[in-house]
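One chain follows as structure tokens, the form predicted alone.
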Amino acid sequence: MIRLFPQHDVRMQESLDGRWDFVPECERVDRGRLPGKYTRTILVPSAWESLPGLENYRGRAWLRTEVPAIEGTALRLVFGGVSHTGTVFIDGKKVGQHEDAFTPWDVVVPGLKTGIHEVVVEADNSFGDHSALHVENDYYSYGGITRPVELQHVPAVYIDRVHAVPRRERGKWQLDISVRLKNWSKKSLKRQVVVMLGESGADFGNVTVAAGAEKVLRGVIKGLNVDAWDNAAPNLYYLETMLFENGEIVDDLVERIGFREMSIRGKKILLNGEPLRLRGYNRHEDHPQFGNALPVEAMTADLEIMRDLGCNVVRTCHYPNDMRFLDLCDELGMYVWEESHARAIKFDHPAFDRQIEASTREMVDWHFNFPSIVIWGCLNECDSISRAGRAVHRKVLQMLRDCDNSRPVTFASNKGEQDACLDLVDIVSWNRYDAWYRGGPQNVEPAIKEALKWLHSKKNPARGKPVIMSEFGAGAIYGTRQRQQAKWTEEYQCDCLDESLRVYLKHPDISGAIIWQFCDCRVTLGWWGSRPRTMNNKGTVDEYRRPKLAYDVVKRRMHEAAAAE
């Protein structure tokens, strides 16, 4: 299932995870739009690079299964992620398409006769004009249905989405509720909508949804007797929305929420009114056995390692993460900075505007209710210098705020004092490698002193904002050790991280220190010639999660900082 808890008691649903028929284009022997023969089977979810012979395959492939349909309901297919362009066919007819690997999406197909129907998904992980966000990069674009798939049978009017914003009024929690209904039928229909949190709730009464349209309802549940959510006490509650027709429940949706508020006061980030200091890692969804299709067991292991290190935050660089990973963060009390998909991409790509808007809006729409997400981000290391770049940053940041004004927004910048967009954010976030690209460990303290002096100078329109060190670190190849100072050794990585954490974690004007990166990860072949092993080797653990020498350095510094708070 796409989540770690059941979201429906009434709506009929089933997981489509399992073995699907599979054929990559390089093995096709026919020329039809869809394959006439499938040469393999593949596990869904998975990345096809995990199959022998396809470790480096880039292109198109087709995956096929069969699903039941029930007359009177529409067939709804929910995809956690298809990498990176997915096209869906039912009984040979195209019914939907989606661009980008990292946001969930759905296809709703009414009018199918009761019985078994063929579903084919064409997945494409190639680069080109069809993909602005997936380009040769410092991480790998895998191929396949890489996250879970769910089959649902939805009635004519169904609950598409519920968003809940917790707020405190006079010491009591309340929920601002938004319910989105959709009607796939050809006539207007009336339904009753009720939302419940335990014994408290909101009855929206009878509402009419026009044919082929959607309707958004808004309300408030006040005076809730609940406990707050935070890292120390990740208290979670289930919000149930029910749809009634003539007094009979015909659809439902369960969301899991936590009660917490995010705000900014001067140079401080506040969680539930208290200063929040973030300590953690950037993490790619990447594993040598699973590609970007990590099973829950591997996700859990990663989080447990980070907790052992003393972390309280993970940044989902540079794209939205699997919802099951976010569920785990909710349960474990791990804060999350999540960002829409972009890393050092060009804004003049013909598909950029359409795809960055889709990635941003879909991320917030599908991930709105995760209490662990405390920051929305975007446009990592993109053009934030030029006038045109500033216009794009302003647009995307405003898009985030329009979708959700309850969380602060930021982008990670590597432009230093040339950056022309820092006044647009709620939090200034810097990717700085002062101990790696710009010098050695001795450079860290004077460099950040000068950067903060510039940021908070009277003439800087971005002055007075909170600061997060969103990336810093050093490369080390597992097992490469020598006592003399030398890059790519584990000892040199220790020195760089030790000094960086010493400076950043105790600095009163720095609210967060997020190391680049958690684990070594695969990069595009030939993307940057200075990446040994065609890997980004800056992990504190290697790709197999084996600890490097820096593990104990980080653990000591992180736990010292936590104890000092």
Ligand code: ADA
Second form
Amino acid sequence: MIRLFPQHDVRMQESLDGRWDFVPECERVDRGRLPGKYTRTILVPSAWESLPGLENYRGRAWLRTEVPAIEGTALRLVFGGVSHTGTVFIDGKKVGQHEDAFTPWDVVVPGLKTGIHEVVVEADNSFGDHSALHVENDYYSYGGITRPVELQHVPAVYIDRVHAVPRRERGKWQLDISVRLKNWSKKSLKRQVVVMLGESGADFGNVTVAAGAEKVLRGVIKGLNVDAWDNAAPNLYYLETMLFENGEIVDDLVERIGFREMSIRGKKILLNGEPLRLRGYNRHEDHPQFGNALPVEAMTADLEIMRDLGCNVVRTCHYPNDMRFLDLCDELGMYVWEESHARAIKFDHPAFDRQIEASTREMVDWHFNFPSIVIWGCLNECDSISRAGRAVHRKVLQMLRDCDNSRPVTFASNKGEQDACLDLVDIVSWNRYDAWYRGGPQNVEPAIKEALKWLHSKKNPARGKPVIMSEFGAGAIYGTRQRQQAKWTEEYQCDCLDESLRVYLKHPDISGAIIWQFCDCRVTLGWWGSRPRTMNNKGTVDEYRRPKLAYDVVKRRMHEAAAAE
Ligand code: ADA
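With the form predicted alone already on screen, would you show the form predicted in complex with the ligand?
Okay, now the whole complex, with that chain kicking things off.
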């Protein structure tokens, strides 16, 4: 399922995960819009690169299954993620399309006769004018239905989304609630709406939703006697929203929330009023067996490794992650910096404006309630120097704030003292490789001293903000061992990470140290292909999660930092 907990007691839903018919374009024998013949089957969710013979396949493929419809309800398909452009057909008719692999999306199709209907999904992971965000890059754009799919049968008026913002008011927790209802029918309809958290709740009374429209309700649940959520005590609560028609429940949606509040005070990031010091990793959704479609067991194993290392944060570089991974972070108390999809992309691509807006808005809309997400990010290492680039940063950062004003916003910059956008963020985030791309470990301390002096100088409009080292690290090829200072050896990576963590973890003006990166990951061809093994080899573990020498160095430094807090 899309989430790790049941979200409906009343709404009819089932998982569509399992084997679907499958044919990649390179194996098609016919030329119609949709295949007449499927050459094999594939597991959903999965990346087609995990199929022998399709390891490097970049193009289109079609996946097919059959689903039941129930007259009087609309058929709703919810996709956790289709990589990277998905188009859905029901009984041969196009009913929806979504661009970008990393945000959930849905199609709602009313009017189907009771019985079995054909669903075909065309997935396309090719590069070109149709995708601004998926380009040749220092990570791989896989192909397929790479996250879970759910089938639901929704009534005429149904609950589309519920957002909850926990706030402390005079020592008590309250929840600011918004409920978005949709009415797919041709009639204006009235429903009673109730939201409950345990014994407390908000009754919105009878609400009318116009035909074919949506309606957003806002309310507050006050005086909640609950325990806070944080890294040490990740207390979670279920928020139930119910719709009643003439006293009978007709729809429901369960969300899971945690009571924590983010704020900034001077150079500090506060969680529930206490200064937060983040230490952890950048993690791509990448695995040699599963591509970006990691099963929950593999996600859990990654988080257990990070906990063993003493981490309390993971940055979802450079895109929104699978909601099951975010559920695990909620449950384990792992803080998350989540960012909309962008890594050093060009703003003048024809599809950029609509796709960065979709990725950003959909990320916040679908991921709003995860307490583990403590920072929203965007536009990793994009143009934050030019006037045009600044306009884009201002627009996207404002978009994040418009969608959610309860979390601090940032972008990871590699532009150093040329950056012209640091005044726009709540947190200054620096990607710096002073030990790898610019000199060696001895370069780390003097370089960050210079950078912080520049940042907090009187003339700098960004002075006085918190700072996170959002990326730093060094490459090492697993098993390459030499005593002398040679790049790509595990020993050299140890020295770089040891010195970087020594400097960053204890610096009073640095609130976070996020290592690049957790595990080695696959990259695309293009110039990235020049990377050894066509991989980004800066992992502390390799792609099979085998620890490099740096593992124990990082573990010592991070546990020391945790103990010093
Ligand atoms: C950048 C980028 C990462 C990765 C890293 C590296 O900071 O944000 O995605 O490419 O450099 O390995 O050089």
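Nothing here was measured: the structure is a model prediction, and the numbers come from that model. Only residues modelled in both forms are compared. Rigid core here is just the name for the largest C-alpha set that superposes within 1.5 Å across the two forms. Residue numbers count along the first chain shown, from 1.
J.: Inspect the rigid-core superposition and answer whether the C-alpha of residue 56 shifts by 2 angstroms or more between the two forms.
T.: Shift at residue 56: below 2 Å after core fit.
J.: Just checking, between the two forms and with the core aligned, does residue 526 shift 2 Å or more at the CA?
T.: Yes, the C-alpha moves 2 Å or more.
J.: Once the rigid core is lined up, which stretches of 3 or more residues in a row have C-alphas that move 2 Å or more between the two forms?
T.: After core superposition, the one displaced run is 526-530.
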